[in-house]
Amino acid sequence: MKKIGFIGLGKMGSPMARNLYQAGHEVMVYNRTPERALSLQEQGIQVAQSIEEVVKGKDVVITMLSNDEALKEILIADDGVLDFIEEPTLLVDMSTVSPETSIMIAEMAKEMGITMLDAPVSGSVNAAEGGNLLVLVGGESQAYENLKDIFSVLGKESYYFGLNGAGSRAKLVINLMLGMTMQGICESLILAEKFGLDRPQIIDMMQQSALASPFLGFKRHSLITENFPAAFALKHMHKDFGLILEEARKNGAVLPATSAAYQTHKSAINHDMGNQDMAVIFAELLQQSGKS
């Protein structure tokens, strides 16, 4: 069993602090909002009340965020993870951000003799209380290896791709299929909407077709609903199409459909949508075709 730090208790982060807990591991958490760590204090997980405890000692610090500059500030900022944190314990890091700031992280950190992964991890809220999802790793192949025990705690499968920045440009790859996925759908509804058709029957019928998919049930109660409560909120989504769409543009990926979807989120999150789910992209195609 190892030793673990782990810093970021959203919606992901905390079941999956409390299932490496449950599993066995010698647990500490921080979290920079101190009242999202109160429910897993309530369980037996140490809570942390700084940086440097979180870090000092552990096997593992294990750092869960939102964005880049939250996970820039946990880490890189004054009195930061990288101020504390010593040989030979690893770092690992599984929010979504771009490869770029993966790969500067992880070279700060070796500069200090410290190895880092980039591991961020496919699925919602549900896979990660259910230790579901699916990581998705960059960096050295034997930390990879000697973190799998971990891994496989908090997820069905893990995935090594490579050197550092690996990781994250996997986790762009499903994450544009995600999106896109949830687009069809709704674009596919509305079509349906504007045609009179039953939106329950039009469910059942792409859920016995060669299209169907688990994400389609997942979706279904909100899309027939119209209620939409964040598993994955749209906000990340729409954080993530902009990842997407910046690395393909230096990386040359010609993304017609994503740079459309993109705008379609834009939209949304003027219209205050952003903290709802993403499959509230529904919502905001009703209003833009009238049928709101």
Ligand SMILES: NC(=O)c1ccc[n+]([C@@H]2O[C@H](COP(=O)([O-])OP(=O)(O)OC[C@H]3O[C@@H](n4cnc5c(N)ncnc54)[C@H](OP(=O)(O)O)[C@@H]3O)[C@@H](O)[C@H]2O)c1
The other form holds:
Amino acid sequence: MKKIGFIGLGKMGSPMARNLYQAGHEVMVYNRTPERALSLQEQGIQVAQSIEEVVKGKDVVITMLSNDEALKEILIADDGVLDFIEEPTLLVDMSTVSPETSIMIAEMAKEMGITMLDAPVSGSVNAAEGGNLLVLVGGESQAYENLKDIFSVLGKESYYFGLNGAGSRAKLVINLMLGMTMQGICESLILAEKFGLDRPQIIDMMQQSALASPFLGFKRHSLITENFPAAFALKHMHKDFGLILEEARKNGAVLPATSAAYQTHKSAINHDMGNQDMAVIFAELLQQSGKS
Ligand SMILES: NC(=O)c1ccc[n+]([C@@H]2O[C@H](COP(=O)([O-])OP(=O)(O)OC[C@H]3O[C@@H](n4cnc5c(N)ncnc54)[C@H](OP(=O)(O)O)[C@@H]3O)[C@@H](O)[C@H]2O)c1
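Now that the form predicted alone has been shown, please provide the structure of the form predicted together with this ligand.
Following is the full complex, with the preceding chain placed first.
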């Protein structure tokens, strides 16, 4: 059993930290907004008052934060994780961030003798709660081997892709498919709407087709009721599309449909939809299509 410091108790981080605790690991958590730690504290999990406290003396420190800026704030700003972490503590970032940031921070950590893995996850809140995520890992293979017991609590499968940045790259690959799947489903439903076809019936037909997917099943209720409580917030999908297109540009990948989907997401952000679930892109397209 490992001593784990867990930073970032958002929609994903909270159930992940709880699962590690329930699996018997010694878990201490920290969150910028302390109130978000209260429910875990009530379940018996130790809450740190500072980054120093959550980092000191741990076998592994895990971060699960919004984006590149949040990660840099927590890891490399003054009084951040890198000011306190000491060998042999391992650092694992599970946030979705740019491969460039993953590599940059891993190099900074390495200069201090600290090994860092990028290990973002695929799967949303339900998968996090059920320990059914996919963990996509980049970094030293020995560190990956050492942390497989933790990854097996958080996920049903972990994949080692190579050196630092490879986990973050794999995450952008699967999230391109995620964002484009959502866009494709929503555009199909917009056409159905304009044809005057019954939405629940159309979704049921889709689920009997060769294109059936668990993902459409998860979003069915939201798409029918037009109520979009966030599991994966649209602002995060918008951020991921930005990272994907930046990487595509740098690596010479031509992704015309992805660029178009990014514009829809940008427009939804401008319409204040960022904190709703990514499926709210349907509402954005309805609005653009002149909801009848
Ligand atoms: N939700 C999903 O379905 C899903 C699935 C796979 C991957 N992801 C990825 O996982 C990561 C976390 O997602 P989430 O849905 O859990 O996000 P979330 O609910 O928005 O939580 C974000 C976390 O980051 C912290 N944070 C944000 N800005 C910060 C800053 N400047 N300094 C310190 N802490 C900061 C927040 O702290 P506060 O509480 O203080 O704001 C919170 O703990 C993201 O990279 C996302 O893309 C999400």
